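Single chain ahead, written as structure tokens, the form predicted alone.
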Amino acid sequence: MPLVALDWGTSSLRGALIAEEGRVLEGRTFARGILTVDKSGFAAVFESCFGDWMQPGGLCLIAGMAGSQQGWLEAPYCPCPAGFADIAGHLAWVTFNGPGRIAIVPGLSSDKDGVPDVMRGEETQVFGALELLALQHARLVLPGTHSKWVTVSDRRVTGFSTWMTGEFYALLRQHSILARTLPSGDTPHNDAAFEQGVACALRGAGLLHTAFSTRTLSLFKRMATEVLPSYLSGLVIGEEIKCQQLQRGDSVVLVGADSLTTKYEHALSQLGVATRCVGQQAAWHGLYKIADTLHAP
């Protein structure tokens, strides 16, 4: 019977229909993310998009934001190490009225010298990768807002660390005093800016200093405008990649859409360290894998 999968997030909401090996049937994709439903309104949400791919005795696993404390139901975190089967062992299930059951996954919790780490929904994706892969042993990263640096040992999560890459790039752009040199609107990539600006962060002091440089080089006629956002990016990604401690022959899985593994691809090029690239179809794989350790004797 298929798995229905779904990847329930803060601002979007994307199902699949999975059927044996982990083939996709069918997706679909809706802008209700879990910030446009009401606390009492997630099962009507998942009925109206979803409702007609549950059948009795089936089974729907939900990874992401739908089991934070905002979510459909909470899920608490799982503590590391863990891998399938201890995810599959703290999966949350929902009381719902309909046709099979339902079943939220917990995501992942990390402690580092006393403080604390989260993850809600990467986790499956990084199941996902080494399912695809092949992988017993790896370091991922999975880059967006806040970017997680995953490192697995025997199919098992043993740590990861999260970098608010994406968020500081974001309030550089719009709040700080380089909003005013940057242009007011989106404008194209620029790989050699972007490579000048990875370039500056891996030799560099550190990003409270190196960021200035992107309002001096346009200051003193150095960059163009248009291509001042993509040094920024280049730099804030640096920065993150720097602090990872790699070396060259090093290699590292990106996962996630291309528009963001590409640029990472390039930046960590800079130092030498191989890549691997797995695309979003590795939040299904993850999720069939704990479907099927669920149902495993």
Contents of the next structure:
Number of protein chains: 2
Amino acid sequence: MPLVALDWGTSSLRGALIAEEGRVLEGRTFARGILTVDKSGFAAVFESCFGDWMQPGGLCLIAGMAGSQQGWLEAPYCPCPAGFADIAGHLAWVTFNGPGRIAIVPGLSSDKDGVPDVMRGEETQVFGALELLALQHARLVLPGTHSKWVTVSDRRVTGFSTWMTGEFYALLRQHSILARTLPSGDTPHNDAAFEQGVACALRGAGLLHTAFSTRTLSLFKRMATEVLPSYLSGLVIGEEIKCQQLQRGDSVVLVGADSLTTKYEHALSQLGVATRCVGQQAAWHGLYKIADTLHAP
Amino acid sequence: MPLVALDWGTSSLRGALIAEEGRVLEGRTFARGILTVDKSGFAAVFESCFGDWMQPGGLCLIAGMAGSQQGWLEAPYCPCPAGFADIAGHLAWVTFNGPGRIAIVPGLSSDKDGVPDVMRGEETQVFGALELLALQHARLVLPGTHSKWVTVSDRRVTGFSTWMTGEFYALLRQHSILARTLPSGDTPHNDAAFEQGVACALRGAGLLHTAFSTRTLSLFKRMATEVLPSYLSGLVIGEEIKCQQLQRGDSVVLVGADSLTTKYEHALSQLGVATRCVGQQAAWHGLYKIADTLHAP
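Starting from the form predicted alone shown above, please give the structure in the form predicted in complex with a further copy of the same chain.
To see the whole picture, the full complex is given below, headed by that same chain.
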């Protein structure tokens, strides 16, 4: 019987119907992130979006913010170091008035110098990606509004950190003094300006300073207005990458949508870092492997 | 005859009536920064705010954004390295239908690795502070929405850089995901939380990452909600300071209002950096010294 696999995040809800060997039969995406759902409304949203996929005896596994305090049912974080068996062994089972069973995958927590960090959903993508690429050790990045950098050793997540890169970009783009200089609408991505932004960040003194160059380069007419957003994107992604203390020749696994991983690939290549990419398949494969442990004798 | 000295910035307009030896007779502040004034309206705002101070044969000197393209009259930047004589020798004289004469002090520009930087108003404070403290060489910081770090050698500004620290704080405080965690209203400054934020920034991996700890410390109930704004303030100011590559035992001159310089003093002391402070007097003294050069034979 196919697995109903969901990635239920803050701003979107994606699902896939997955057959044997992880083959995706069908996919759906809805703008029903948990921020749009009342605490008591999760079952109804699930029913309307994926009810037709659920069969008696069927299984649905959910990764992401649906397992947070603001979600459907809180699935407490597994502390790092944590392996695949830790998350697969701590599913939170939803009480659900319908056919089949529904469980939520827990996120991970870490602690460094007394400062906690958390992820929800990315852990499933990480274990899926490791499996797909047959890796035991890896450095991974999952770019996004809040990017995650993850270190895996012997197939266990030994540490990770969150980077508010996508959100800083949006804040600077929309709400800062730079918004007055930047074009108001969308502009096509410009590789050269992006690369210049990354280079500035990599040699630069820090984003608090380099961000201002978006304004002065425009003020002195050294950069065309329509490529400034790409330059700013290069500045913030370059800053994130600069802080990872990577060496030339290191290798990084990029997990996520092409639109973002392409930019990170480009920026990492400027540092001489090798990359491999895994797309949305990582989440579905991670959930499929968890389902597999439940059917094992 | 007293000098009419103005600091006409982006968001506020301040003025002082200055007698011999730089003595301030009277001060006024208005919420009439250049953003509130039409291109053709500067003379009228000046007249209504300070017209009664101007005498036949009198002099008004203006520092700040009033000399920008969006201001009263553009006073082209003096490129660095630049000394006091460079700005005093390049005043932009306003054509003004009233008693006395009015001139605007030029700002400074710098160029590093092909990336320009600019200041308007701070140059006058810098030269005023150097004079008040009788310094030939100094590292100065003028904290604010856009902080300026300035290096002075032989009384000449040899380089400077802009740091969007105050603006990043406001963006994170008001528009980011952290705004949901932070208290909505003003809270009193908390020294311990501020210090913890500075310490986190100083050892930290970078603001894109450390900013997120504002959320997780609250999520794990390791910090009280009402002190989170002070912690975040420590994170951004600590980041700015970390990027200056200061050594224990270095000395920095802080120029600005007490409310801000006090925080920077506190943060710099955590690095073992010595500080001296100069307040609003720096701008008035800088303008007074420029007026002095006009009366010299």
